[in-house]
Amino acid sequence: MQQPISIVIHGGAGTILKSDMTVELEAAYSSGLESALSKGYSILENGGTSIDAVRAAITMLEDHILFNAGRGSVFTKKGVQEMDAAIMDGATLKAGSIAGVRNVRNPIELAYEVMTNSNHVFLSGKGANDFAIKRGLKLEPDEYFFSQFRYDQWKEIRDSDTYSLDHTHQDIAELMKDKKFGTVGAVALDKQGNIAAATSTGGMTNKKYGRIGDSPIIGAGTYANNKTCGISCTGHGEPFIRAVAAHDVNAIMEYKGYSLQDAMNEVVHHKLINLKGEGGMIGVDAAGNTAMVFNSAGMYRAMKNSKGEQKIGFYKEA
């Protein structure tokens, strides 16, 4: 029997409603997700590693202006982009994370370099940027990361103490109602039976004090273990950190014998909700099963596997 392959990606969760979406915007999000999904899946199909598949998928999402990661990252209180990313190899439990980096075109590639070419797991700020330069990663000027859409979001709240998780409405009264947790992530199982997980984000609009969310924290926003699953989260990062959400799915599967779907349901619909945690996660297990679970109004998500199944979704399914 042939080893199954699967890949799942997400482009963020939150108040994603059909009523707020234009036909053009829906098409643009669909196209971005489909391109990243196809890129990652083709690597798996051709015998490539799950690590390379999630890197490739996330790199495409980081290069897409619509997603809050890489090029599309939001503005901080200081009017700059500070990006976080993480990657983990389920075969070895090796991991690489970076936080608060600037001008790095593809933060996921820097996280990969930390995993493979440093003796560390987590680098931040100027040190992470220095390491990026040392490893010869592609840097871009501030203008590359500028989008009018993100700038307008920031301009509305930059003189206040409000932060925003990503939004589209112009009315400040709507800011906290219309929340979108802009993060991108990918999980995959390859033909060798190895699982990988990766996550990348630009964080919160108008964030202060060098705030870091769950995305780059191993066990909170990103986790992979060949024995159980690979998980990438998206949501309001603080509750996900407190719940150690990604690792908790792994623990429930390993110690309680839950299926991937049941373990993710337990964390997303019970544990996170008890902490007022809004968002979701994607997962893949050692048998190639996939799950995309969220407690918010929507989550940009897509999956493809060797059974011939492929799905792309934004909204809650009726």
Second form
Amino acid sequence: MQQPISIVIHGGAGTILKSDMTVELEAAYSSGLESALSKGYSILENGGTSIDAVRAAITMLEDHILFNAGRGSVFTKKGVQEMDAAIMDGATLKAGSIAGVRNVRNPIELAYEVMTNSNHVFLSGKGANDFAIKRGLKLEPDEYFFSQFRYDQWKEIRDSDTYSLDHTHQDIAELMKDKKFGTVGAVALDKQGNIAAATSTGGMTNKKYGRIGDSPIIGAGTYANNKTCGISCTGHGEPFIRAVAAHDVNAIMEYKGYSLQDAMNEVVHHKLINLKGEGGMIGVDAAGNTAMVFNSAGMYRAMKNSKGEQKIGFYKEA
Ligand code: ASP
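Since we've got the form predicted alone here, give me the form predicted in complex with aspartic acid (ASP) too.
Up next: the whole complex, starting with the chain shown before.
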């Protein structure tokens, strides 16, 4: 039997409601997700690695202004973009992460450089920026990252304390209502049977004090292990960190023998709910099964596999 291949991607979770969408915006999200999905899938189809497939898919989403990663990232309290990203190779359990990075055009490429060309796993702030320069990564001026949509979202809350870590649940609800999330993620299984996962984000609007979410934290927002699955998360990062959400799916599969879908349901619909953790995750297992699970109103998501299945969705399925 031929080794199956699969790719699944997300463009963030949150209060994504059909009633808030225009036909144009829906079309723009669809085309952004579809291009990234096909790019990643064509790499897998041509015998490329899952690492290259997730890098390519994420790079396209980072370059797309609608998603909160790379270009179009959200504004911090200080009115700049500080980006986080991670990538993990399920074959070797090697990983690379970066946090609080500015002006790097493709943060996922910097995470990849950390994984492949440093002795480290996680670099942050100025040091990570210095490493980007050393590795010759493409930098862009602040204006490149600007989007009116994210600026307007920030303007509404920049004078408040909403999003700080001492917010009330009311604040979180408000933040979710305004659908501030738009992180991107990709997980793939290649013809060699290797799984890779990657996540990239601008984090949460109005974040301060160098706040870092779950996305670049290995085991929280991103995880891959050939034995079990690859996972990329999106949502309110703090509960995902406390739940060690991505690794938890792997652990339930490894130690309890759960299927990918059941393990993801357990973490998203029970563990995260108990921590008031709103959001979702995507995953691929070693057999090429994919799952896209969320407890928020919606999640931008898409999948494609060698069985000929292809899906794209934004909202809860009826
Ligand atoms: N999880 C990300 C964070 O907390 C946000 C997102 O998924 O959009 O930084």
